[in-house]
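Read the single chain below, which is given as C-alpha cells and is the form predicted on its own.
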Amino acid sequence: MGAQQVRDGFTELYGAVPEGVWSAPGRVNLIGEHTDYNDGFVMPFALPHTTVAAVSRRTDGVLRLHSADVEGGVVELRADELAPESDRNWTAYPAGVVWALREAGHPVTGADVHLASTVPSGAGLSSSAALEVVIALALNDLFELDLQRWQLARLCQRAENVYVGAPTGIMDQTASACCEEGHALFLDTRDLSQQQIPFDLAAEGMRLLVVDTRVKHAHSDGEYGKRRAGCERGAALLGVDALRDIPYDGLDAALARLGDDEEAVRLVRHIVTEDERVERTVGLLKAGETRAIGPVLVAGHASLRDDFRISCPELDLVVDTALASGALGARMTGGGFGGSAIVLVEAADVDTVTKAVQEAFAGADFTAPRVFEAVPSAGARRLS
C-alpha cells in the first residue's frame, strides 16, 4: 500500500488530513545472527518492503491506532496508562514506542495513527522493528524531539524488550532506521558504530533471494530468550562482559575452560565464529570478491543449525536444495525456528534454483514457500 492510500485511509478514519506520512523497511540479515545481544557484529540491509504510517499529533493524551492489515477498528489507548507487558496484540509495538519515548522524558502527548505494511509478518524479516521505527520517526519529527537515528533505534529496542517482552538485540531497529540504498550495514552493536558497505549484486550479475518458509516464529515465545540467557551464562563462566570479548584465535582455549558444559560450548562457539564470519564478509565485499561470501553464508547456516540449534526442516531444505541446484551460498536468516532463508545465486540461475526449492517443498508436503528478490533499499524516511 502506497503513501497516498495510507494518507487517504487516515483521512477516512479520522476525518482530517494527517500531518505527515512516514515509512520504515523490514530487513534481511546477510550475516551475523544472534550476535547483536552479545555486543558483536552484524550485517543487515533494508528491504523494499515497508511499513507506512500516516500520523497526526494529539494534545489530550489519547493514542489512537489502526492498521489496514488487521481486522478490527481503531484501538484507543491513554498515553499515561501504558504499562509494560499489558498488551499482547499488534498494538503493543506502537504503544511501546510511545511508552519508551515518554519514559525517557520526551513530551509525546498522543497521536492518531493509521498503518499499512508490506513486510511479511513472522518471516524473520523484522516486521515488528519496521512498525516500531516508523512510529518513532514520525513522533520524533512531529514533536520535534531532535533524536538521532541510533537513539530512535535504542528506544525502539527498549519498547520491544520491556513493553512487548521480547528480548531482541539492537540490530533490527538500527537496520530499519539507518540502512542506505545499495548498501549493507556493518554494525558494531557494542558502540553502534556503522559502516555502509556497497552491496550492488545486480551490477555483478548476482541476485539474493529470500525464501519465506511460511513457518511462523515468535521471539517472545521463549526459545530466543533461552539462547540469550545461555549466551549470558557462557560469558559469565568465561569472566567477560559479553561473548564478543572472546577473540577468534582464543576460541579453543575458551571452549576448553567450559569443559563438559555442552550447551555453553555450542553457544559460545557459534557467537565467536559468527563474529569472525561477519568480519570476513566485510573484507571480501570491500575487496570486490562478492562471490566468495557464498561459503561463508553456508558455514553460518551450519553453525546456526548444529551449534545454536535454531533451524528447522524447512529452512534446512531450502539451503540444501539451493546449494544442490547451483546456488553460490545459502543460510537461514533471522531469529530462527522458522521464518526465512537467503540464497545467493548467479542471475542466470534464479529460475532454476527457485523451481528446485518449490518442487522440494511440494515433495516434502510442506506449505509452498514465498520466494522474492532482496534488493538493498533505503532506511526509514518521511514520505510527505
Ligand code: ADP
Second form
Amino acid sequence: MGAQQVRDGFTELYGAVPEGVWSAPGRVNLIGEHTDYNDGFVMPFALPHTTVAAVSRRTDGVLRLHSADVEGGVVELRADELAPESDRNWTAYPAGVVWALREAGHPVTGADVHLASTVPSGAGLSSSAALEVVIALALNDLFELDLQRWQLARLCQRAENVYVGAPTGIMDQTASACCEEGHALFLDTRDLSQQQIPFDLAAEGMRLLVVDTRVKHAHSDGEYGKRRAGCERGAALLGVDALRDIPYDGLDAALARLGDDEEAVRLVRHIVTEDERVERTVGLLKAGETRAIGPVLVAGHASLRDDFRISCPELDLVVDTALASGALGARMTGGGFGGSAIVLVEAADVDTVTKAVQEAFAGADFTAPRVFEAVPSAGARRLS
Ligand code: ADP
Ligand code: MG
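Alright, leaving the form predicted on its own aside, put up the form predicted together with this ligand.
Everything in the complex follows now, all chains and molecules, and the chain you saw is the first one.
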C-alpha cells in the first residue's frame, strides 16, 4: 500500500492533510517458536508487507479510527474512556496502544487515523503487531514521547495482552519495531537484547518462501493458553523462573526429574531444544554456512509437530512436500494450528517446489495456498 494512497485517503476522510505517514511490517519467524513466553530466544525478520497509517494529533480527547481493509466507517472513541477488553473489534488494537501509552503516563490527547495494510490478516504473519506498532510509532513522533523502539514494543504487547485480551509474547511487536532490511533479528526475550544478523539469501542464491495455508488459527487462542500454562507448570516443577533457565546440556537431567509426566516432558523438551536451535542458527549464519540451517528448520518442525503438538495436516503437507521436492529446509512458523510455513530453497528450485506444494494441496482437497517470497525488509519507520 503506497504512502500517497493512504495520505490521500486520510485527506478525503477527514478533510485535512495528515501530519505524517508511518509504516510497520508483518514478520515471519525464522526459528524460535513459543520460546518468547519462556524468556528464550527468537529470530524473526520483517516482511515487505506493511501496515501504513496516516495520522494527525488531536487535543480534544477524541480518537477517530478508520481502516481501508474493514467494512464500516470511521469509529470514534474518547481517549479518556478506553477500558481493557471493552472492544471486540479491530479498533481494540489501535485503541489499546493509546490506552497503554496513556496508562504509562504519556500525554496522548487524541488522534485521527486512517490506515491500510498488505499484511495478510490471521495468517500468522503478525498483522496485529504491524497495526499496533505503526500507531505507537506515529504517536511517539507526533507527541514527542522519545520512547525507544523496544519500549514501544513493550507498550504494544501490553495493549494486545491487557486491552485486546490476547496473551501473546514480545516477539511480534519487537520484530515489527526493530527489524532491519537484509537482517534477521536475534532477540533474547528475557532482557530484549538484540543482534542484527545479516540474512541476505538472494546474494547466496537462495530464497525463503512463505506458504500461507489459508487455514485460520481459529482455535489457537485456547491452545496457545494451554501450551503457555503447560510451560509455566514445567518450569515450576523444575524449580526455575522460566524454561530458558534449563541449559541444553542439562536437558536429560531435567527430563529425568519430570519422570512419567509425559506432557511436561514434551513441552520442556521442545522449548529447551528450540532455544538451542536458535543459537545454532545464529552460529551458522555468522559462519556463512547458510545452507546448513535447513536441517535445523526441519528439526524445529518435527519438535513443534511431535512434542509441542501445534501443527496441522496442511502445515505438515507443506513441509513434507517441500523437502521431497528438493527444499533445503522447511517448518511451520507462528503460533500453529494453521497460518504459514516457511521453505528455504535454492533459487533455481523455487518453481519446482512451489508447484509441488500447490499440486499436493489440490490432491488433498485443501484450499489453494498462497505462496510468496519473503525478503528480509525494514522495520517500522516514518514515510513522510
Ligand atoms: P495475525 O497477527 O497473525 O495476523 P491476529 O488474530 O493476531 O492475527 O490479528 C488479526 C486482527 O488484527 C484482525 O482480525 C483485525 O482485528 C486486526 N487487524 C490487522 N490488520 C488490520 C487492518 N489492516 N485493518 C483493521 N484491522 C486489522
Ligand atoms: Mg497477531
